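Coming up is one lone chain in structure tokens, specifically the form predicted alone.
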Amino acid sequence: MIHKFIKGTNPNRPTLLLLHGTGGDENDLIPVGKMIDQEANLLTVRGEVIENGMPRFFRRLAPGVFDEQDLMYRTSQLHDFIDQASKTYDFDRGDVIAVGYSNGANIAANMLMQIPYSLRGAILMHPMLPRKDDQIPELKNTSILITAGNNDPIVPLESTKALKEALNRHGANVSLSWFKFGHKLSSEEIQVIIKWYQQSLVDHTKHLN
């Protein structure tokens, strides 16, 4: 996959696994990952699946209306290609934080509802429910931040919930904060995200030492 690891200068910090949204790459988030944690590894990845010239990390059939045998397959293929990527850079692969957008918060959803510890957590900016499947494996403390426009004309409001309440019923810690910038990210969104990170995740490792 194409794709580009940063090494982070805190050994004792998580990955960030950052996901962009239709249309993007692997340079997009970069910025937005260093503002998170400018001591983190960030390994940025590339949709291989391409829509009217945009990359994206699955198909979908119509808009909001996903392929659901494709995102199993490519849910799996980026869960392999993690499990790589932490031998060839000598990342803890237990400690992986995805940090998506759109189509990138989508799959990273997807992986936490089909593949048992894929993550230690998650920002999900602007995703909805992946699928409806309720064999989810058990989330137990795994801290999910979710973040959404409350009119967002891309995302609905009932899928943006459905998925909080779908990842709560199997044991994750979510959060979720809405904004009114639609579908967009927005400067006072990135501040919640920080601080939510340094308290979810940060804080949180340093009281488990």
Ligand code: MLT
The other form holds:
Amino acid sequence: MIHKFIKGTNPNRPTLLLLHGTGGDENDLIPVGKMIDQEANLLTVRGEVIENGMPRFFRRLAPGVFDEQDLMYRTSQLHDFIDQASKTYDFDRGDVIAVGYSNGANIAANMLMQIPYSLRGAILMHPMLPRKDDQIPELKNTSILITAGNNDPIVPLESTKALKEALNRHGANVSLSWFKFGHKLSSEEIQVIIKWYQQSLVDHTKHLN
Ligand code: MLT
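Requested next: the structure of the form predicted in complex with the ligand (the form predicted alone having been shown above).
What follows is the whole complex; the chain from before opens it.
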């Protein structure tokens, strides 16, 4: 997959897996990744599906209606890519945090729902429930932040809530924060993400040595 790996300066920090929205590419979320953790590794990937010239991570049949077979196939492919990248770039595969926006948040949510131990945590910005499934793996010790718009024209409120409930039901620690800027990422949202990340995902005990 087309990607960039930016090595972090602190080996105790996780690897942030950056997943862009529809029409974006691997460069989009680098500034956000650096704001979240300037010392972490960044692995940023471009979606391989092209819809009217716009890269995405999986096919959709209509806005908000996903090709579930393709979603599951692309999710496994992305998962395999992370496994491979952890060997190529020598990072801890067990310490990967997805940071996804919109379509990228949806494939990250689906990875949590489809593949056990795929991610240690996730920051899902404006996601929806990617598919209905009760066969979700155990998600104990998985920390997830969902940020959403309470007036998002693309993501219905019910879909955000259904995603939170599905992840919670299977043991994940899920926080949900609402904003009022539609489908857009706001600086207010980034500040909430940074605070949550520092409180929930940075293991302070590691820094005592
Ligand atoms: C999707 O297709 O994943 C969602 O509708 C969000 C988007 O527009 O990319």
